[in-house]
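A lone chain, given as structure tokens: the form predicted alone.
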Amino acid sequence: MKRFLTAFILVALVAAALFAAFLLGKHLRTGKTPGERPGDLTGLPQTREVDLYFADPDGQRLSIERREVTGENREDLFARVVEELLRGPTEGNRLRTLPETTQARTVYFRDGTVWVDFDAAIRDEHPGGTWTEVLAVYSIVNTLVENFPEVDWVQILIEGVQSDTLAGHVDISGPLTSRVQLLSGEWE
């Protein structure tokens, strides 16, 4: 019995050493720790220059305003970007796309999708109109997808719940990806 136990412990130690060598070799070859994804933020806090999407002065297309944003980790950086979008434009004649009192309740990232949970003001205080709603939705989506290569989709929630629309026109019931053609005022 002692021989069996000794042999078992020896085999387990060898297996553990081989596994550790494999992980170390992978880390040395790739320069990444196991489980690290492209775009992971290391050495934080990190300041990043991002493009925020607001409406142009005529309210006909999206227009970019560049700002610096600092985050403690990936989700914090995404949340800070959303906060900047909610603050509204500070340069030129751009127009805000979201109601002034709207707040982001939480922002989180899973499997290529950023989930942004807004309070009810995003819906209740939205001025209405199809095009205004298109610009509002895609100001959020484009801002997150176009600035971060690891983000493919954005899911908008209202008070923690998936909703059909913000104001009756644009389907937000599922994740959305960017529409850069809105920079030129095109839809579809």
Second form
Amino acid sequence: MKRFLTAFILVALVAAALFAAFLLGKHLRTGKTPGERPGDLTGLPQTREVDLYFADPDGQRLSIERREVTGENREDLFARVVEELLRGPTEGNRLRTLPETTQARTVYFRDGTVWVDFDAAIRDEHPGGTWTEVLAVYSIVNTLVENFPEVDWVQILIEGVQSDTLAGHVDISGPLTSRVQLLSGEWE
Amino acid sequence: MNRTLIRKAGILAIIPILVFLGAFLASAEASGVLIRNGNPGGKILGSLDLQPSGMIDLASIMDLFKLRASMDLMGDRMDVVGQSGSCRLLAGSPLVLSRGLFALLSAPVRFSGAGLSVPLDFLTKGLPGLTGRFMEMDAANSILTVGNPGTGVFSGEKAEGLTRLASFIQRDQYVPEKILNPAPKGLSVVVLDPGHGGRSIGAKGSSGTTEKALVLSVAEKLRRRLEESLGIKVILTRTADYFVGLKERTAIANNNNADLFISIHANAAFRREVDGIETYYLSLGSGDARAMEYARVENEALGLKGGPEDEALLEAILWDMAQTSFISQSRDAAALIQESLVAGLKGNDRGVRQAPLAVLMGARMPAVLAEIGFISNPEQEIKLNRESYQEEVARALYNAIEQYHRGLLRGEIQGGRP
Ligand SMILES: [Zn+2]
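Right, the form predicted alone is done; let's see the coordinates for the form predicted together with its partner chain.
And the full complex, kicking off with our chain again.
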């Protein structure tokens, strides 16, 4: 009986040790505490360092400004990031890419695509010009795609509907993905 | 007695038929296709003229086989209906689409002032499904034999093949317009596109200059120069202050078989000091969205079911890719225009650039967009407002177009359209 008990305790101890080792190993592999999945911020207020894509002083290329952004959850974080883009740059004589009066009405995330719905000011108050429009569109797209690995595509809407162009030149009819070459002023 | 009379009458009656047949055969040999009934006796149904390019006017086929057709507003696709079925043709594309099936013609369907023309193999690939009659082509003698009713079906491939086909086209192995490319020929039709118009104002200067008014004025001055000095046909996509859609602008150029499409715009930036000149041509891989939509269909192995959505998707892909075959000519034209504008206006050279520009996507000819100067820059705005400066802009654009024209004639630049 005693021997049986000792064997049982031994087996239980070994099992517990193995389980602990498994958990520890998993933790070491992901470098994250259990329960947190990469990029999943749902329900957790999060503060993130984000690269915001604005324009250089000559309006030739995109130029990055790093800023801390806090959101209530993932979609809210995306919305706050778009708000920061609309707020504009603060240093380095960078130029804003979107009209000051623009507001994002809704930001929605599903299946790797962020849908950003702007009010009409993004079109009506945009100064115009082909490259200025390229920089406007891809400041939004690059910022969301480059900062968040879970975002592959950005669909821009104006007043809730898909539009052929932002202000008459650049195609925004479908979801777009980032163009990092715009940092050196080139499309590709 | 009676019998010989009948025989004699029969022989006499056959003579004109033979003469008639002989004449038809002779004319068929010259430049046409003889259409013969497959029944014993082989009644001649008529003949079709073959154009020097090897194409046949679709209207003549429709007359002969009693087909009806409807063309869409943009004038770039046509639904042809016969007794047994219908098919859709897309101008500039070699596809015949018919209820979930497609056939690939030897050359793209072409739009000309008179209507659509189709390559010879449309007779065997498209007609059977429309008429319900089997068609056999004797290519050596240019005789098409027509089977009995109920013997013909549309012999296309399953529409799942559209997926493979579209990726095939996308890889640029298929270059439709080059198939019929003839000897060097200069510009005959140029379409000028004054940007914006109507509710689309475009950029605005601080003293009130609008892009839509400025670019229309420049386009009109350029038109005059081109007509007077180069003697070519010039068409403006708008001639006053009204709204024209972006696809409509390209459709105007496509329907007029333009050799060159130039969209004229004035620039703006968020900072007043920014100034200079830029010229654009379309970036490849534009229509990111379509490419993705397409990849989604392919990756998820949903397969195309050949429904109207698939045809619509394919059409969208073809529309987006229309410009792909002309990218190198468009780059040449953009370089000439940029160089000439910078030199002629002593402007700041902001370079030739590629961008996903909606107005260039559907163009089936070399197509560029010129940003002639920044009206958001107050000094530039004053200049651009001057008639004399607008004449200088028009002259610089004219010089570039003339150089492009000469380049085409000398064969240094490969021609766009056949
Ligand atoms: Zn414009």
